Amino acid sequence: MQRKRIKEVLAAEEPLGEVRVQGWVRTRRDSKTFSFLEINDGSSLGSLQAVYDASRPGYPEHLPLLQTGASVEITGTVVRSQGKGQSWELQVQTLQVLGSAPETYPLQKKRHTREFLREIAHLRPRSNLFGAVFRIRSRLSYAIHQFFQERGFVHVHTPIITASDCEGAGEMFRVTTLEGNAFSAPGAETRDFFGKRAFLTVSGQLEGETFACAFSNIYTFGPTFRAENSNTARHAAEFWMIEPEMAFCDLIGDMEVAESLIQYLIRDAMDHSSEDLAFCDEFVDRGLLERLRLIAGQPFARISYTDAIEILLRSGRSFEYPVVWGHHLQTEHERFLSEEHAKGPVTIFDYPASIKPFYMRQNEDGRTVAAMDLLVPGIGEIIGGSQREERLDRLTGAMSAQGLSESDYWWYLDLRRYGTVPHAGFGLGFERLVMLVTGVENIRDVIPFPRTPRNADF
């Protein structure tokens, strides 16, 4: 008999007859003549109620083993449920205990703090919250590929190990085979595995540009790494990025694709993850669904960085970080602009050149670059991007000003020597997207195994 996922059983419009299900016991309630088992297999938030009659073979022997957390295989008949909350229940014919769970099983209660669940990362996917979050994450991952594939983008795998620092911040993890004193000895770099310094990538953008200059529209979706000693709810040392690059595209086109992507992904989640989103709306962030409908259903406001500074200065607000033209916008500034000024998503563009990387296209005013950040309520920045500098002389000038060696980026400069074109792209932090869609406030709770300072354990 073919196995049925519990999601299929619960969603059936007509009785399925005899089925075989496998899963884990969530709860067990006993009466004199039968037991009610709630079985969940991870396919949905809902569990299937299995009615185990005491007259069935093996009932008394199995009962002590059917504790919360035990895994079982059940065959039985699906019938209309007499109780509330679901349409169908399973009348057990045969039951096999695949793996028992003692009373020390950590997920005995229905509600646990997220801090506690982080300590048992290997078991937290079995909880309702993390089951919902990671099913939504899976659906968003699928929808990202769907968005770009529908629009003719080519998916490119860019390297995880690189010699280039895309952001220029220097917060990169070193990759080496050297040990002990050899690491700091003279000439060590030439004796290392790659013959030069190598790092875990902070972005696939630069390599992605090489493929955009051949295929026109490409995207990457992979892990990135930052050696930033920051213990905040928004930062992790390992995270995932979606980075499209588009040839023959300017900043306006870049903003249009970024805004369309966010709205597409939210609509897809609302269409295909409605049960899990309803759970998040009720137990994680009341008002989540209303906020998602707002973001998905209205045009994004667009404000220049200079105008944004003026808006913040005129707001009458006392911010923790001062508002100064030429400084980075902090999260508190971004959230004010999206949540209180625009009352919805907003794209900020034309940032000061002094706070942006070398590759962003210089505007004619001589002090700003064609950069953009997309801000959303509840999160702040979720996308950062720009039109790339396609003019060789301007690019080399920016590199010199930032102390970068042309010899380290010779291949990147070749893209400007051989058939250069206007092109643009952006990066979407996948975990921040999941935070936006689920309402979960901490990045550690939307990535399966968070890597943060002093934490690389399982």
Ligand code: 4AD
Second form
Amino acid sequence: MQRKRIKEVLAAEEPLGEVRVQGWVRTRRDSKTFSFLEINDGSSLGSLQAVYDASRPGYPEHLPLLQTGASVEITGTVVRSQGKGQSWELQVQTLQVLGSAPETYPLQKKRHTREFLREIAHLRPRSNLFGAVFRIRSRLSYAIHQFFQERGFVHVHTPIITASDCEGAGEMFRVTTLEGNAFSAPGAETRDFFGKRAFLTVSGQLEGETFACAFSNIYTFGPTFRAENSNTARHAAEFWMIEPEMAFCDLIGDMEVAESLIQYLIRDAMDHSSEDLAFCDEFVDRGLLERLRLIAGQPFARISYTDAIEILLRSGRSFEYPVVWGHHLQTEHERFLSEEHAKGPVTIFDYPASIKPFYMRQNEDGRTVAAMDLLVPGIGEIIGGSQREERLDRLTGAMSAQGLSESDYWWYLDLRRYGTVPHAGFGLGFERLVMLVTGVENIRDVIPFPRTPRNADF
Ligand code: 4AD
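How about the form predicted together with the named molecule, since we already have the form predicted on its own?
The complete assembly is shown below, putting the previous chain first.
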């Protein structure tokens, strides 16, 4: 008999008759003549109630093995349920315990704190919360490909090991095969695996630009790494980024793609992950669905950085970090702009050149660049992007001002030598997107095994 996933059994219009299911026991309740087992196989939030009658083989010998966490295979008949909360239940014919779980199984029925669940990151996918979050994450990943593929973007796999520092911030993990003293010996770099210094990528953008300058529209979707010592709820040392890059596109076109991507993904989640989102709305963040509906339905605000500074200064708020033109916007500023000023997502554009990387297109005012950050309620920045500097002389000027050597970026500069075009792109932090869609407030709880300063367990 072919296995049926529990989602399919629960969603059926008519009882499916004889089925075989496999899964893990969530709970067991006994009466004198039978036991109720809640079986979950990860296909949906909902579990299937199995009724294990005392007349069936293995009863009651199996009971000590059938604790929360045990894995089972059951064949039986699906019938209309007499109980509340479910349409169908499974009347057990045969039950096989594949793996028992003792009473020390850490995920018992009571609700656990997120901190505790991080300590059992190998088991937390079996909890309701992580089931919902990771099914939504999976669907979002699929929808991202769908969005770009429907629009003719080519998916490019940019390298994970790189020699160039895209963001110019120097917050990179070194990749080396040298050990001990060999690492610091003179000329070590030339004896290293690649014959030069190599790092884990912070962004696929620079390589992505080479493909955009051939295919017009491309996107990357891959892991990126940052050795920044930020112990916040929004920063991870390893995270996933989606980076579209579009030739023949300016900053306005870039913003339009960013805004429609976010709205598309939220609508897709509401259409295809409604059960899991309803769970998040009830147990994670009350008001989540209402907020998502608003974001999906209204145009996003756009404010220049200079106007944003004015708004912050006039807000009458006392912020922890001073509001000064030329300084980075801090999370508290970003959240004010989005949550209280725009009351929804807002794109801030035209940032001071001095706080942005070398590759951003210089504006005619001589002090700002064609950058944009998309800020959303509850999180702050979710997207960072820009129009790229396509003029060779301006680009080399910015590089020398930031102390970057032209010889390290010769191939990047070639794009400006051979058929240069206006082009633009952005990076969407995938975990921040999952936080936005699920309402989960800590990045450690939307990635399977979080990597943060002093933490690479599991
Ligand atoms: O603004 P960022 O640094 O932009 C870039 O890397 C550009 N090269 C992207 C491009 O134009 N192709 O990062 C983009 C996004 C941020 O808006 C944020 O959502 C996410 O990546 N991000 C992080 N997410 C989790 N942990 C971190 N440490 C992150 N740093 C950035």
